[in-house]
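Next up is one chain by itself, shown in structure tokens, the form predicted on its own.
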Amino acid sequence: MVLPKFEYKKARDVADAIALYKGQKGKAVYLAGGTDLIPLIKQRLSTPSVVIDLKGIEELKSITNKDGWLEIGANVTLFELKIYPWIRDNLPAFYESLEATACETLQLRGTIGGNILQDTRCLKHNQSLEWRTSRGFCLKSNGKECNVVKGSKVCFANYCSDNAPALVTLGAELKLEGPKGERVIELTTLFTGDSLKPFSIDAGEILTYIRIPAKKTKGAYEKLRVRESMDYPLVGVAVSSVGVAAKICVGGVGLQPRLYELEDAGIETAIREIADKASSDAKPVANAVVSPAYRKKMVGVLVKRAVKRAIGEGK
């Protein structure tokens, strides 16, 4: 597929990017690694008049560890994070989620900010314009109803970040900067639960930094996918543990990640109860390449597997 025409602008810094955005009256989008945005533009799922390139903003390419926080610039690539020793040694859930994201070629290009802010996906939406025209447009393409759950006025597209569930279990925060100034939010508050507008960010806001408490954790990330080399998660489960307590986050199935807390990850019955609840809470529909029933069952399977690996069992 060929890219449509748009105007390209390269931002010198964050303030310049925001100024460029304000001058376009809502018709611009920000570009970082481009692994999510460029396919969307090719498929005419995003139709900006102007693309503002953030890749050259050096201040967003830093990784610092001080004052009890690991602060990561949103332009740091997934590969750079994967080979960063402190993350590998202290944040295993995050490290494994980076390793599991797509393939190394895409990790070299994709950024952590872009992975968090990737759009929700659906098998009957992420297709070419010709495909969608022949089938009829869904809610996410400004149609009148969901094409997966006929008659529904709710979009069931899945949020498919590998890295966000791991960051949720680590208590990550986000720094955002936009026309209204700068603010810091907990990552858990980013998600709206609305697949049409999945993030609680204002027009023109830029994700500048991700902040993670600099604590040593145990952890694991488990992922269901068909092709090991490139697929988005059909189910993704991250677990991070400090002491006997653990946080579990389920992604890839549904509108937003779901967070669970386990008071004692060493108790088999407690693990089973959390796994059963996570599986019960999952309400997949037929918008992925495997059946909803299989994805639902695998939520519980992956929760058990990830918890046991995180606390040193089942290896």
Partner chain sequence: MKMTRVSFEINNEKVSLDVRPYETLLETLRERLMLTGAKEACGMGSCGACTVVMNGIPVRSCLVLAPEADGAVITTVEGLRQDGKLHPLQQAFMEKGAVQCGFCTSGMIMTAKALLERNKKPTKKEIIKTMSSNICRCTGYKKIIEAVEEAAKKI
Second form
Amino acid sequence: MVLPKFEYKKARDVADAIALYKGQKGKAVYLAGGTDLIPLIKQRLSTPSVVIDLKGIEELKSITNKDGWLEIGANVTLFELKIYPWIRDNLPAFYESLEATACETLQLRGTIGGNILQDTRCLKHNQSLEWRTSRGFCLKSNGKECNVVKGSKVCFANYCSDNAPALVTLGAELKLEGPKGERVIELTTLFTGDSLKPFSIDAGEILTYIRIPAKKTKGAYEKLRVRESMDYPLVGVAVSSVGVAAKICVGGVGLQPRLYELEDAGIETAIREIADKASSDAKPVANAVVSPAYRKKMVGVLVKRAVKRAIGEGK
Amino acid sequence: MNNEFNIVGKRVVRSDSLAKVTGEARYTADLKFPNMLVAKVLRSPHPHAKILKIDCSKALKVPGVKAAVSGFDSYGVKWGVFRYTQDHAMLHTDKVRYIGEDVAAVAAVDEETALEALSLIKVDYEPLPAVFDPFESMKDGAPQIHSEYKNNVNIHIHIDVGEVDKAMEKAFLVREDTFKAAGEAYAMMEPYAVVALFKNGYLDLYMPNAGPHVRAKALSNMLKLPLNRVRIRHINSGGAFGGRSEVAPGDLVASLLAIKSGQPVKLVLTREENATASRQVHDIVATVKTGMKKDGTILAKDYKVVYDGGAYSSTGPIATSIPFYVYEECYRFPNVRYNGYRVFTNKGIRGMYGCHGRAFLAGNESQMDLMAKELGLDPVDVRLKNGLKPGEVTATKSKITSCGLKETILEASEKTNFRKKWAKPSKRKGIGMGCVAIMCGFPMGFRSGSSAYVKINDDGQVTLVTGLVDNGQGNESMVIQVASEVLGVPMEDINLVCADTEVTNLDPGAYSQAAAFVGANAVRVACENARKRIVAIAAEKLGIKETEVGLKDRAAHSIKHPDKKMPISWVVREAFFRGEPIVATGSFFPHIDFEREWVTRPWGQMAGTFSFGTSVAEIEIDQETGKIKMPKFTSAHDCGRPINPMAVEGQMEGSIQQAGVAALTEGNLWDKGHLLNPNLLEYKVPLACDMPEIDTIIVSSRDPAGPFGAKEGGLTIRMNAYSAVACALTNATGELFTELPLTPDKVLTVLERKKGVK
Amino acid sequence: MKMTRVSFEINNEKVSLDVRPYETLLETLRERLMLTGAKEACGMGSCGACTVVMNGIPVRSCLVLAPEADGAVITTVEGLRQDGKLHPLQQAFMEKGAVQCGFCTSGMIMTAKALLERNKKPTKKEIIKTMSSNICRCTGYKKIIEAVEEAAKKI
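Write the structure block of the form predicted in complex with its partner chain for the protein whose form predicted on its own appears above.
Then the entire complex follows, led off by the chain already shown.
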């Protein structure tokens, strides 16, 4: 399958990458592991004139743990994170989400930056140009309405990162660097709810580091999928807890993950309430391989399971 | 048990595996020829539309484009497997009937140029109303997809044996249930590809295919070339599973482009094209009514099965019949009525599949278990009671010769402690059993038999020539092993020439499970004929009787005095001196009733023999998510005698994946005429981590007519593994499935139905 | 569009060649270097049939841009045989009957090779996890897993 024409540039450092981007008037994209981007370009869902490769930027390949923060360079691969003992021992929700992502070969190539910034997905959108042309373009391809929910002017594509919900429960922040300088945002503010521009990242901005408070947590990540490898989540629920309080984040349904807070994860009724709320908030539609009613129900089931496992009661 | 043979029955390394582990094995897309062009196909964006005009003129002006074709460049000959199903011209000029249908094509110096040219072909369509559901399609007033088939009914198979209605009245217990299954994707790892070369009026073609001879004939008709000018050449095949049995539009496209351009042309489909525009598997809705005596004896079966056939006939009558036959070849049905309808819809073309018929077969088997439960009987006993025995005749008059059905049932159930587990299911756990029989070959006229040719070269090495095909299952290695046994030379001394229409004789191909029983049998006969010549000379030279000559380790020896021996190469050289080189032919033609016809005369001997098999699935159901785990899968298959047990196991293990685990994961998803999962991400081929622990049991019934007693090597598991899974669900829940695949959402629906949740 | 020069070491040989900047490594291997052992089965990174080992890591070569390989050390299935001797994985795949149609085989072997490089003594569970990166349509994986176990013993 041939790719459409584009130029390839390799950035030496972050400043170089931004400089390269500036020269391209918004027609450039950043490339890290490529496991999300290259399929998008193959299907003409992304049509850059220039691809700027960030993989050569050494400074973004580091993991440091100091001053109360675990700082992860965006170029670190999921596999490297998975075998980083401190993460396994202290951030179980994150660790389990890494283990649950795609398959091992893709974990070895895919980066944490790329995983967080992966595009939202839909069975009727992630298709070839010929397929979409024949079907009629949906909102996410700049069409007039959604192809899943007839007449809808709102997109229901799913944000399918396994890692981001886990990082949300851990209170992660993102360091961004762009043409206008550097800034730090909370991960929760990354998501816009806009299908055409799902992330609050400015043109040319690069996700450089992910910062996580370096605290020991209990946690779990529950993922619903048909196959036990390779598959994106149909529902993903991350839970991290410190003391009795727990943060719960639901991913895989809709444009952005949803965060819930539980004051005391030891109270059964509270768990049930929050599970019901999460299930009722979730608005899955028929854009994945199992039924929407089922996914909605599973949000609640997985929340309960993840909380119980996080606090050490589940299997 | 295999001591009587030198190599048959041994776990030998397959002859084709060295080239495959080194990357040297060539598949069609790997081929390169000087000046070869790349072809790309323009496909229909409409599910149903009139073609008003196709204009390729602009495409032809693109530098680097060497040819462009549409149906207007072909003879418009419509192809069909049967005379009465000739409805597929491959490149149509009147209408398109499904999204992805081939409309026009270009050949250019590279893929980018070809794609640019495609975008410049202008096709004017007049969209027509389309229909996607077979039940809608059968209604009066539905869009008519082919004018010659009323109500879009492509095929109606009607079989009526005994007195079904009376028997139902007499039955102690009657049940009627309806089962659905989504059609699967073949998902062979190799996307379809064709290389065509046209030189001096001769067309040479390479493509993964299951039967080169049938394909050459079809192409010679469509291209109006004499048959000897269309030559299908041997190439490795990256899997077929029934989906590469018929001539494909790409064959015609690549041929026309090669003829027009005068240059070699290579067409490689993308994964999406392979999923939408090669072949798909039928979606099926099966209504199964069973009448049973109090003791579990099946008195009557009454079936209505609707097959969504997609846009063209393909193997229509065969596909509409096979699920029924593999079941009636397994069990005794004194009264049975089958109404099978294959209905056209505006979707991709549906063909035969190794696992074809899962709604029907899994439905029958799980319904039988529920009835057994109601009668207080054990499913093992019910299967043994109704199972056919050697010497019996099926409802449609096929005689069963060798039959290890009973042994497969007993061995599989004993190994899994089936009766005990079945009697005490928990909510979470279930065990289920599925049985089926498979015909080894079926009526294909004069193409039902095989002929092979063998010559012994002056160094004692062997060249074996046969039309037999290997789509990955190991058929090539199997016939080499057979020849090695008969001729007493090691496998590495045997060169195989196969599946090349220029040099090989007719053979059914890797189709209808005939390779071992028919193809290898012809090889055996040819080698035995050569062996007689070797033995005659050796006996003379060694001064012993012909009956006392043995062939082993490249030498002819005296059986009584093994030291008395001479190399086979000496015998061969002597034969050359006598002007009578050792060459021999051999053929095998199975005992089949050739009056049998799928629609008009559905009775008589179907095949030379039948294989039998039993699968047992053990499952655990997550009560909250509905997700099924399958810790253990046990399958027993009667293959007559395994030529290479390792290869037979491999077939069984692959079947457990493709039918058993796939029953939990695989199904094509549709948005009207758009296939939603034409890829390997959302179409869920099970992965290593999804596989159960597997136990395979080979049962040897020693078929009297098979080569060394062999029958086909594993297909029963492809057609009973899903039944075992469905039955395990029934065992755990007391409920029947309504639709396959049993993805967790569907399983949860079953659990909730049981609980009475709305 | 301008071609771009890339140099890498492939199967112990240094090569330098012009590629399209938007060409995949799989295309470079198959079309320019005639190394057709890696197969294109899905083209989207979903199946692993195109897996080669790059800088010690298994990559889906259909998702790698050729210019990304500049300076890399690459091994394909064609480079496994040393002095005419099969790699233990190749030997084990043959002897265990892990090969049927063969279209996934080179990707399977290269995925396993990278595993055995980073983990000399993988458990069966680890092997299954790693090999769940690749699709095989023929074998049910049993004999593939057995072959990797067998090769691990011999390396």
